[in-house]
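Take a look at this single chain in structure tokens; it is the form predicted alone.
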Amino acid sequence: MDNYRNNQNMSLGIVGFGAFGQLAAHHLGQHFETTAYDPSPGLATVAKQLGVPLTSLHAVSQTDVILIAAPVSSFEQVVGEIAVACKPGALIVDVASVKVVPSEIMRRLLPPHVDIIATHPLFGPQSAAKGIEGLKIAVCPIQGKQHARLAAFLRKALGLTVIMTTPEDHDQEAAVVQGLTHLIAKVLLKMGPLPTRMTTKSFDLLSNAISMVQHDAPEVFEAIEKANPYAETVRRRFFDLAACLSVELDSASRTPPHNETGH
């Protein structure tokens, strides 16, 4: 997406300026005219530190790109909001954890002389501390043709490995891909404190995807588990497979072991 990059011409406005807004600025600011939304207090500082204006929710609707990093509990609220005061050839971006959902808000709300990309970063704050080059996105079209540019732009402007997929085939597979990491992650921290000091290296490894989800906000969560159409029948099965093997173990130690020695 040339005309993307390096063109502070274009305005930027982020809906939601938590860690992942946050994080959006840091590495968008540098390409775009960037301002932010947000009703929580206490941003202002940060939002100094990092260059961006804060600003009301119908003046982020006006700009070129409109980037939403609201909780998908606020979303259809959000979307309606932004749907009545968006100008005609604005780009929508979503940046949700789930897409089916958010995708089908976006599609019956939002006007037909907008293009509209639902897309997922595969990494947040955590994983992102050393940079996002390398790191994987997914896009998917929704309404319009600039998702072909849109991915351009973020393999040569930020260097992030671009999946251009469908919002059903995204939450299949997420529903396994965070559903089962974020559903580990919360019962082992439940069973802490964890070893630190007699470990190996897969225990290591395990322990370093506990970290990079432990912090993620309660609703992000929620929306894994919850707002994915698929992630219920996903976990049942992790739970059913579980139990079954639980069950096996139980068996095994019932049974008396074999005399190898007497007939």
Second form
Number of protein chains: 2
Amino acid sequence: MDNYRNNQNMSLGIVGFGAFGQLAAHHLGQHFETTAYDPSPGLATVAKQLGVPLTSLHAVSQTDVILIAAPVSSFEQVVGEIAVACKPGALIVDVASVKVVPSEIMRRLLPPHVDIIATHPLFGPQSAAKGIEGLKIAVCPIQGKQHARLAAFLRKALGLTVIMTTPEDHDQEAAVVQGLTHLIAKVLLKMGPLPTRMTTKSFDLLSNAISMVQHDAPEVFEAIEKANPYAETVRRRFFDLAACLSVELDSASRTPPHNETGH
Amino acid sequence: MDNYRNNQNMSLGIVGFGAFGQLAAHHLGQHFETTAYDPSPGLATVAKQLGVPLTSLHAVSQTDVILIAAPVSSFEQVVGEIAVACKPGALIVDVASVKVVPSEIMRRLLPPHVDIIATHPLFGPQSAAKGIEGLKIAVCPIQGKQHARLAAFLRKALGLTVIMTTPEDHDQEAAVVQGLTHLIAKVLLKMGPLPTRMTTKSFDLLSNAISMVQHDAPEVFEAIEKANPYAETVRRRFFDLAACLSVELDSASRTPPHNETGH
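Next, report the structure of the form predicted in complex with a further copy of the same chain; the form predicted alone has already been given.
Time for the whole complex; same chain goes first.
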């Protein structure tokens, strides 16, 4: 496995053909002989458009590079099935939004004769609409030595900005980055349609930020808020500070009453 | 007063030479013979750079167009002093971030022989750093007939997008637009330095939104949260929804314990 670039002889198996699996197929199809697995119905048309044959989880698990783009909820089961079918020397990569839990599952279930790299592409179909060049991806080496080669491929073939990190460091930072973005988006979306007429530039930026995440699958929010071990602390901090500010503003607006009885 | 454009014979008096008064001088200086008043010390250098003589409030109040860029806290006092000095036919324009309260003060204190237009430029020194063309300004006619002429000047001479509205409609929409932007910014800034490395595009937008308002004068936040009659309702709604989401997430993360004693 000398190079992942334009090597049509290397096989790539995508596990989970949702929005992100399809985005991956779109960008990786030219570099690998790609197949995909997804138990959901109704994916035949998009798979055909992308030129990616849908096949069984067992078949996909026997490729050279296995890309796990399954939701966190079914992650453990999927890894368990890959573990019994994958071949020695295979590279197994996940793309979940959190890294501590998936890394632990992969390390625990996968055999020692495969390489494991946990990644988090810091983008999705929305932010990658105009291409992925310059976008960021976090890469955590877990097992084996292929991480330098993968990082070079991500940089050179895909033009991504690679951030080498650990699952713990990733989740700590993601708890703020993604945790807060999704939290604020959830609250603002509950407030109803946001104004579009008398808007300031800063509000426009805020609205854009929200519109970029509002169509994310519910599993993404679940993963970010619940499967990240640091998310609850960040969330509590945000809500506590918001509550303090609320009290502060309310007490300040209650001006002392005039002393009407005077003397 | 046929035209405000390139009419060096018309005089403009800026009351309040802070960040916004200076921005106004920069963009209006070529169209009017401009002077300014501000009681704060240390403004001589910037006034000289902008070619705007600093003078008394009385002198500034005798110009053809009086632009009030004073903080909301001293607004009433300033208008009272302008009221006794301004000349018949003068146009008096304010630029406060809220419109109901300043409009009411101007309507109550200024004489019937002047025109009054309440405006809110939906930008500041930060968002106008690369020029003001295409930026938005809300314009509320209060007294007299000069509003159409002013709107034409703002559109044609300054390239602004003019939104004709009423003080009530403005404040309702601004309570959401500015109220929420500043509220979220306040809470996030209290959380400490935000991550810059493993960021998503949506988080970058959020960070940019915050950085645009974080250097606003404290008076701006005061005005937005306290002088806008609709701000408290919007704020309460945001804090209530945040509290609901907090409870929702906490209860969902508390999974039911295993029944260890059996049946």
